[in-house]
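One chain follows as structure tokens, the form predicted alone.
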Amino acid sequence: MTSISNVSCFNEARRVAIFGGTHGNEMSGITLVNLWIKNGKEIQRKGVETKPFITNPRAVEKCTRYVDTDLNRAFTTENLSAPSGDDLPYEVKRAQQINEIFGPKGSPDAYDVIFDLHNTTSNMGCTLILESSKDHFNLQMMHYIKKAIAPDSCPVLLTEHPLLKYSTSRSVAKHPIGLEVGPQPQGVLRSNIFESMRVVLKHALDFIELFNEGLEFPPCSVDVFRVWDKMDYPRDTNGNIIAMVHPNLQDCDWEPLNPGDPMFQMFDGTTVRYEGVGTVYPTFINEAAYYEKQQAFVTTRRETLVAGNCFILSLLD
């Protein structure tokens, strides 16, 4: 990428991957990717090589989130550089294989874009996940998608945080994009969630095709929800959960949570209220997969990011 004042110039996005099955019980992405492996006409775009790929086939076969460890946290420098061997967890071996195919991570040879398809049990709707506030290409794409599906909403979750490192499967690409769609139970396929994911992917690929054809995208602003903190359930001295998400908060992803608002309901009926400073916007509320991570929900804060003019680098020649 080359930046000139308020202009961002990128090479064409010629190599694109669509990941499904990073978590083996999130059925929308798995089903779509398997569909496109059999017949990829729907995801073909002029001048773009689009590769659908099942990232965690053993977990998909077992319809479980993972086999040994969470693949979507396995793409650390330590794991990717670890000596190969039978003693490595399956997902670490798989991360190394994926890095060889679509990376190497952080190198000029890495794939241009990776879309990683996920489902959540939380009421998050269609959520785009952005890993860097400085990725103007992704910001422009997300702005395009949000306009294309309006008046339906499409929140953008920015996971950039100095203390929270995710090391996701999509982070192998130059421009990683997560798509989280819910609510959908684990191991279940819901038609509305399936179609919502499909529509967002269509518009994302349309953007890439238009960008490669030389269309210039003017400056834009994108409202995002920046990850702020992780909230655990109240627990006893033995670490056992002793409360539930409060009914007033349940299913209220992206809605404001103010100091004093109900947050948890103890098993005896007592209400635990939010005592933080200022308004936050919770998401991943009561996500089933995050019980093991000791996480009841994530708090975010709203902000607006600005992307400059975006066009292909060859136009400067």
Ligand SMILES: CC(=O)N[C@@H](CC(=O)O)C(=O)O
The other form holds:
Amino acid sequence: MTSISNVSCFNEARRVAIFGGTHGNEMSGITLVNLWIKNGKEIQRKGVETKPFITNPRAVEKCTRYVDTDLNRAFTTENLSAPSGDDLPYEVKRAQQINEIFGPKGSPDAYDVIFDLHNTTSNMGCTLILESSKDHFNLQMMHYIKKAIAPDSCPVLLTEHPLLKYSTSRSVAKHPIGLEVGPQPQGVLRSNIFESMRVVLKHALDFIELFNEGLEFPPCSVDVFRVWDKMDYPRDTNGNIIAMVHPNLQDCDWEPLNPGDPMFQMFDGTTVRYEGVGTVYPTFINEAAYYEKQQAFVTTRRETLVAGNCFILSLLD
Ligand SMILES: CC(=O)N[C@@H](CC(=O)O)C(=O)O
Ligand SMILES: [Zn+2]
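The structure above corresponds to the form predicted alone; please give the structure of the form predicted together with the ligand next.
Whole complex next, starting from this chain.
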């Protein structure tokens, strides 16, 4: 990327991948990717090579999140550079293979864009996950998608955080995009969730086609929710959970939570209130997969990011 004040230029996005089954029990992405592996017409765009790919086939087969360890945390430099061997956890070996095919992570040879399709048990709607506030290409794409699906909404979760950021499968690409759609139980397919994932992907691929054709995208601003903190369930001294998400908070992803608002309901009926400073916007509320990560929900803060004028580099010649 070249940045000239407010101008961002990129090479064409020729190589695009769509990942499903990074978590083997999140059925929308698995089903869509399998459909597209059989017949890719729907995801074909002029001048773009789009590769649908099942990232964790053994977890998909077992319909479980992972086999040995969470694949969507496995793309650390340490794992990717570990000497390959049979004793490595399955997902670490798989991360190395994926890095070979779609990366290497951080190199010019890496895929341009990777969409990673996820489902959540939380009421997050159709959420786009952005890893860097400086990724103007992704910001422009997200702006385009938001406009295209209006009046439906499509919140953007920015996971850039000094401690809470994790090493995702999609992070091997130059422009990683997570798509998180819910609520949907693990192992279950719901038609409404399936359809909204499909529609967002259609607009995303349309954007890439238009961009490659040389369309110029003027500066724009994008409202995002930046990850702020993670909140665990109240626990006893043995580490057992002793409360549930409060009914006032359950399903209220992206809605403001203010100091003093109910947060958890103890098993004895008492209410635990939010005691932070200022308004936060909780999300991933009561996500099933996060019980093992000691996480009841994450808090976010609202922010507006600005994306510069965006077009292909060859237009400058
Ligand atoms: C529920 C779930 O799996 N969420 C994803 C979010 C992401 O892809 O960034 C994860 O924890 O890996
Ligand atoms: Zn997932």
